[in-house]
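Take a look at this single chain in structure tokens; it is the form predicted on its own.
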Amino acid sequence: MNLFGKDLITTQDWEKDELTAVLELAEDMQKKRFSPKYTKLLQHKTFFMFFYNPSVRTRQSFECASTELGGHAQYLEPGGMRLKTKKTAGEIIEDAARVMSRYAAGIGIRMLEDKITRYGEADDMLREYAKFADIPIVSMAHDKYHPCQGLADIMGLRKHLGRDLKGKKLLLYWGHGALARSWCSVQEALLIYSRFGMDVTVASPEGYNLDPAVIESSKKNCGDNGRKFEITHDPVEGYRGAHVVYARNWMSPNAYHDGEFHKQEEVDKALQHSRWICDEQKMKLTDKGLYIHPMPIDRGHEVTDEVASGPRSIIYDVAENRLHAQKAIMALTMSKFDYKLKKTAAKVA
């Protein structure tokens, strides 16, 4: 399979086959972490890296990704790049676009809440680069979608449930706190989730609805696998049966108003439904389930210590993931190297 040259900008866009191809080959080179096999597969390569909101795993995974495949991952902040903004004169992005493709063998852009004054803006962006670039353009996490974590999060379900996730379910929970958080993670967890053949329940107090388009998205993934998708706004009851809980805050669609975001209003509406918290008293009506998140943790609000530190807990799983999912991704679409699908897990997957 070659995927040389692809966008990820979500994984809605790509085949499943070729989201399969990304997990086999990232459980791959965790098993051979620095096999020659892999080490080489950028080498003297350079992976631009911008970063609108700062990040403690994505730059730490990304920059450990390209120098174990033996390349080069360069730090941007993009305000001492000279580019064209709404209030300043600059270089717009056809032009940049252009010019780091004749650097570069790949980009990352990563641009959240504060850094833009409407949904959908940087979801705009990543997609105006990647009409421009003659290489791929990876999302690192924008308003819309997180690619890389919805990969990692999948990779992890498939080490502790098998990986035929099929007929799974996933209880995606609103939690409660002191940040106002975007949907790119939990959105991307419903569209990849789903994918892979999981029931899919969404758990919210009224007025935390996401995106219609990548609900309808997801209830259409289920379908297609004859999977359900629900929508409560009970604190409780979607913990019945569930197999993995994400528990995650994410802002409400009023989070945009007037041309900015309105953080703190965000912040104070959420810290009143206090009994939004995945708790040990509500994961016992699991399945057993697993505990997920993609980090940072809002401890105390999101979910208890209890919880989160708990043996059914897999969060470091899931966060050392993103290095290695990130490693396949770069692989497969910035070198031209070539993955065959194994044919046992084609069928299952």
Ligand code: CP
Given for the second form:
Amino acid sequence: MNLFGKDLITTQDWEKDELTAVLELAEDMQKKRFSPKYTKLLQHKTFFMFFYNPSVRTRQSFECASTELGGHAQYLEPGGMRLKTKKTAGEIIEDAARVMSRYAAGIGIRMLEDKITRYGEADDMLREYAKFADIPIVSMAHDKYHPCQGLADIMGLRKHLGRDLKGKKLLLYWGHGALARSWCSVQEALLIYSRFGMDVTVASPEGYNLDPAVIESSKKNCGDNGRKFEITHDPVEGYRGAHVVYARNWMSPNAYHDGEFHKQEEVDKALQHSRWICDEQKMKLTDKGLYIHPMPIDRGHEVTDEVASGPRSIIYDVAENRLHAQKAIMALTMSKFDYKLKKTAAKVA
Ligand code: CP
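Given the form predicted on its own, state the structure of the form predicted in complex with this ligand.
The complete assembly is shown below, putting the previous chain first.
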């Protein structure tokens, strides 16, 4: 399988067997973390990281991933790069992408809700970099998607529920809170969990619809696998029979208006829905449901401490998986590492 040079903006752009190759390789890299077969794959190579927004896991795991593959990750403050923005003159994306392609092995970009004036603006920017760069562009979380998180989640579910996720039920649950969170992680989860054969239920109060195009693609993924896709506005019903509960806050589609992100309006509105929290009483309705979240968690709003720190929570495993999944992504797209799917995995895929 040749993935050298391939961009990763959402997992939905990749074939299922390509995603399975990332997962298999990541699992092997976890088992043989410092094996010589992996420690020189990015030797002498550099990965550029533009962070328009803060990060703990993404920055640290990409830096560790680069080091463990024998390369180097360079942290870049986009504010210091003199790039052209809507408000300031500066270097255009085509020039930046073409020059950086002459230095680095790949570019990661994070751009979230408060750095844009309309939903989709960051996705457009990543795709413009991808158009002009000769090296892979990897989303490190942007307004629409968070592919590295989606792959780390599935790796966690394969460990705890088995490799074949067909027929397992995901509840994607809106949690109230004061963060007005972006849609990237939850939308990526819908796309990749449905791709891997899970039944999907989305539960939120009225008025918290996600991107209709993502909902359509997720419904289609479920349909292609013969699985169910449901939306409910009841704060409890979706828990029944769930194998995985993904409880996280997300902003409403009204967050952007008049060319601005209105965070305080979103927070004030969200805090009125205090019944929308993942707690032990609701988790009792699940089928021994796992609790999953990309972190950082807004404890006491999205989920109680009892659930987040309880025996069915897999949050730390998933956070660790970011490292292994990103090593696999980098090995496959930024080095000429040749990977063949195992026969059993090809069957499941
Ligand atoms: N899940 C995630 O992307 O975490 P950070 O925001 O800390 O990078």
